[in-house]
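Okay, so here's just one chain, in structure tokens, the form predicted on its own.
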Amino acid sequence: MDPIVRFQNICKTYDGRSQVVRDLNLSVERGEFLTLLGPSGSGKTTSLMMLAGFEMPTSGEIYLDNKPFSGLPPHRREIGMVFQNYALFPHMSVGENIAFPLQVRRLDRQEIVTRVRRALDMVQLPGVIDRKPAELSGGQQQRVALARALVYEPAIVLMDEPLGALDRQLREGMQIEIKSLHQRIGVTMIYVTHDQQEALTMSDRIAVFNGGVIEQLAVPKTLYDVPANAFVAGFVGENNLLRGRLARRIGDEGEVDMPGIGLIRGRLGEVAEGQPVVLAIRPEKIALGTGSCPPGEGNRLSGNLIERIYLGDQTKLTIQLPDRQTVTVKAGSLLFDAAEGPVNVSWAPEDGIVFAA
């Protein structure tokens, strides 16, 4: 199946030296909900905008449906867009806000009455089409401009952050509506935020930006499990990052030298023996012990609880190993109480992976 949308090549420069974005490959599949994650400059709205034709490409080409359209101008494009600030006109109605789109496109009036109406049913907001914008909630403000952008249904929507300004709960329920919406009309959704929980409860696919490169693109699970490198594996989600270096491969695992420690294993990325690595280890694969480790199968670490807190369903603790590191577990609440001082930590080799540093 053709994607919808391709980058080519793409690279963006606003000085001639640096590159926001860097030779941009990316297919993204029709009727997906494709996420762009990372942190503030990594080219990520950046590229959001190329495609929505508020910025242009300094070289390479943006196809939509295999047909070139870096030279249209944004409103050429045919392509929703919702902003994190939502963007709405405060002199009009809610319903003069989602006409407007079509209004510009000229459609009969009573087209134009039907489409709103549809497009207010869709986002679960019937009753609210005389209101101004500053009569409603967050929540539904953005759920209008979400409106506004699928009223005159284009092939694709963009949302660049649209739920940062949000508080915590209505997010979250922000999040399972749009991912239900998106699912039910089906319409090709491209998703710019810094938010790796967002990313994960939302997107068919996620593309990790860092430094204008794509550092892996994958589904959700595959990313949170077998994350490509040492960035990826820090940035989405809790990871530990204990560094040595590769003394040995055993097969499809490695034995990383910690001075100090001793041996950890764990499975290996693109590493050669002798290099300097880190070992990334969920929180939530880490047993939590006392007293010294016990031999056996697995990697057992002995440290100092020096600080835990307490999160409600669970519990937060940090350990000091020998070296100066430190490893965090995530266990349960009852251990809010856990003394500081001697514990010991261990974990399968499988369950860490050894990436170059």
Ligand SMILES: Nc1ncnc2c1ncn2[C@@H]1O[C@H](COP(=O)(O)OP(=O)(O)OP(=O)(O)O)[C@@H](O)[C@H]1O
Second form
Amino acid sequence: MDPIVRFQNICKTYDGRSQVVRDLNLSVERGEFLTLLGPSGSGKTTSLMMLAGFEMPTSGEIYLDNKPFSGLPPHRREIGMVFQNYALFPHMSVGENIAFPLQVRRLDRQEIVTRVRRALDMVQLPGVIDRKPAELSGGQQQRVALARALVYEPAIVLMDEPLGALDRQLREGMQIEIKSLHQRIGVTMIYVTHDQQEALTMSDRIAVFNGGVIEQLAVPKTLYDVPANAFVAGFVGENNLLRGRLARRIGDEGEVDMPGIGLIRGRLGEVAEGQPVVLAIRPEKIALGTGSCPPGEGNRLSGNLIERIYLGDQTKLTIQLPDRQTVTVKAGSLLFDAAEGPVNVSWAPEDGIVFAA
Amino acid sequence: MTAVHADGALLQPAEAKRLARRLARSERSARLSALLLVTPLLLFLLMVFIGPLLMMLSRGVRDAEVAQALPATVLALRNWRHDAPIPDAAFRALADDLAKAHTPAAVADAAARLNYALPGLRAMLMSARARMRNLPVDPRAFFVGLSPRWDDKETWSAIRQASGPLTDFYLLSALDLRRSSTGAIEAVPAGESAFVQAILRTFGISFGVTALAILLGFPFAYLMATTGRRMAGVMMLILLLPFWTAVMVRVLAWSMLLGREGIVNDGLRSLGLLSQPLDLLYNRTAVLVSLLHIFIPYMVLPLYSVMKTIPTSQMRAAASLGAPPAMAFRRIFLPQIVPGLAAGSLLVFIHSLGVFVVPAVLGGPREQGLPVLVVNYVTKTPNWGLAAALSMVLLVSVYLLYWLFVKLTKTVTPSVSAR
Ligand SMILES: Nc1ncnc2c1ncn2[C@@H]1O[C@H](COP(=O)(O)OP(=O)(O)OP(=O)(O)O)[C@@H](O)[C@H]1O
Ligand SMILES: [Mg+2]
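The structure above corresponds to the form predicted on its own; please give the structure of the form predicted in complex with the ligand next.
Below is the entire complex, every chain and molecule, led by the chain shown above.
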């Protein structure tokens, strides 16, 4: 199937000196939930704005249904948009806000009324139709913005950190609602966030942005389990990044030499022998052994337990290695009782991944 | 519907009533402390502004001069109606009153007041006082002998109508109306007075200035609100620069610029573009231009401040929802800046209404509005009553405008100030 949106060799600079988006190539499949994830200033909003027509690419072309898109002004692009601050019209009631895109399209009065009601039901907000946006809570405003962007049934809906201003509980509730809404109505959603947890929860696919380029585009599980490089490994989920030098390649594994610690094995990315590397290992993959308790198989390291953080369902332990690097271990909350002092840690070689530093 | 409302628990009626009472109480105490905070300013205004203003305005309806100088006459005329013959008692009383006035100054104010109502009455009264050596045997013959107009009912009508203590004479005059000798309100004959014309002219000029200020100020404010920080700063400076000099100085500068020997005419002539100097001064255009120059900041600043509160994302949202720029402007931008537009218009309009210097210096006789007349009646040909009445007309019209403003901004944007 053809992609609904295709960015082709898109470059963007605002000031003529720094490239905010660099040679972006990205295809968005029809009906998918695609998330643009990345740190602040990585070009996510800029990409979204180019798609919506508020910014012009410096070079390259965006295609919608294989037709070039850049000549079209924003109001003729038929793209729904939910802004970070909602951008509701304060002088209009909730009903008028949602009716606005329908009035613009000159639907007849009766049709508008029924559609507005349906949209409000859809975001589970009946009974606020006559209120002004200022009289709603943040979460309610967010839903109104969503209803307004969906009511005229655009094929694509863009959302720029729509949940950024909400508290954690509300945010998690809204994540689920948006996701189920997406599954119900089958609209293509492009979603921007810098919250990796949110991205993992909601997305069909995630594009990880960094410095104006896509570091990796993959489904959440792949992104988490098989990050393409050190940046993605560090940005998506928690990871210990241990520095060393690649000593030897053995098949698809490699031995990393860490001075003062020894040789550690891990799965290999694309690196050459002798190069400085980073070994990424997730905290929950590390087993901890204290005192006489024997550590597991595979890579075995000894160090000092220097910090314990109680997380409720889990304990986060920080262990300092002989070369002063630290590793974080997540373990059951029982281990909170572990005494500070010498400990052993171990993990299976295939759980660690070696990237070029 | 039972359990829950959209945004909170549904309350039992009794509980709700108690809650409402508590809310009212807490709001009342908040209002009270707010009132306490503005008390100093209120007292200050009362003392230096509202008090003197009321005193000045009261002159527009007060009528004490005649009653003070001619008390017996006023008493004698109290029950006289215009359709009855002039009573002898009135002549006698007037003779009494005048005989008691030992200096001309004693009746001067009354004479002046009567002269407003009936030109020539001052001279009649003053000469009668001068001839009053001792009480005449037949006062009627004495007065009529001095001037046949003493036999005219209109003369006595004027005295009776001026006997106070309150009068609508000045207010009616300010509107080009008067009371006929029978007491009915009638229009002043055309050509005799032109206050209404002056009022209309004042409003016309102010309206013109306001319209021009919107026309020129709107794009300026828009640019200022949407451009970068730096540029906005420069624009603000340009806007406020004229404030650094006094209005009078600016007006004189305009007159130097636009005069027949002024910079503009000299320049054009030395370029060979003109043979005859243009009449740029003493006309409506000169007044409009200079008023606009003085008052345009009052339009731009309120507009700018409301435009600044509308985030770009709102206009972008409108576009993404399918509204072409013109429609987004009309439906999203314009309604939200109505308060600023109304405030700016009100400021410019009221200031233009009240300004005195500009038409006085730059306008010809056809540009002299109400304020010039008021100043005239205070300084040149003193008639405080009329000055006060004209001021009252100005004040009332300003208040009406303000009322309109409040109405307008309420109906268009009921909730902008909701939070
Ligand atoms: N209008 C603009 N003019 C100039 N530079 C801009 C403009 N908008 C963004 N930039 C710059 O472009 C870069 C990318 O910005 P962008 O808004 O796309 O980042 P983002 O990924 O959305 O970040 P965030 O997560 O903080 O929203 C930033 O360095 C920013 O400073
Ligand atoms: Mg952004």
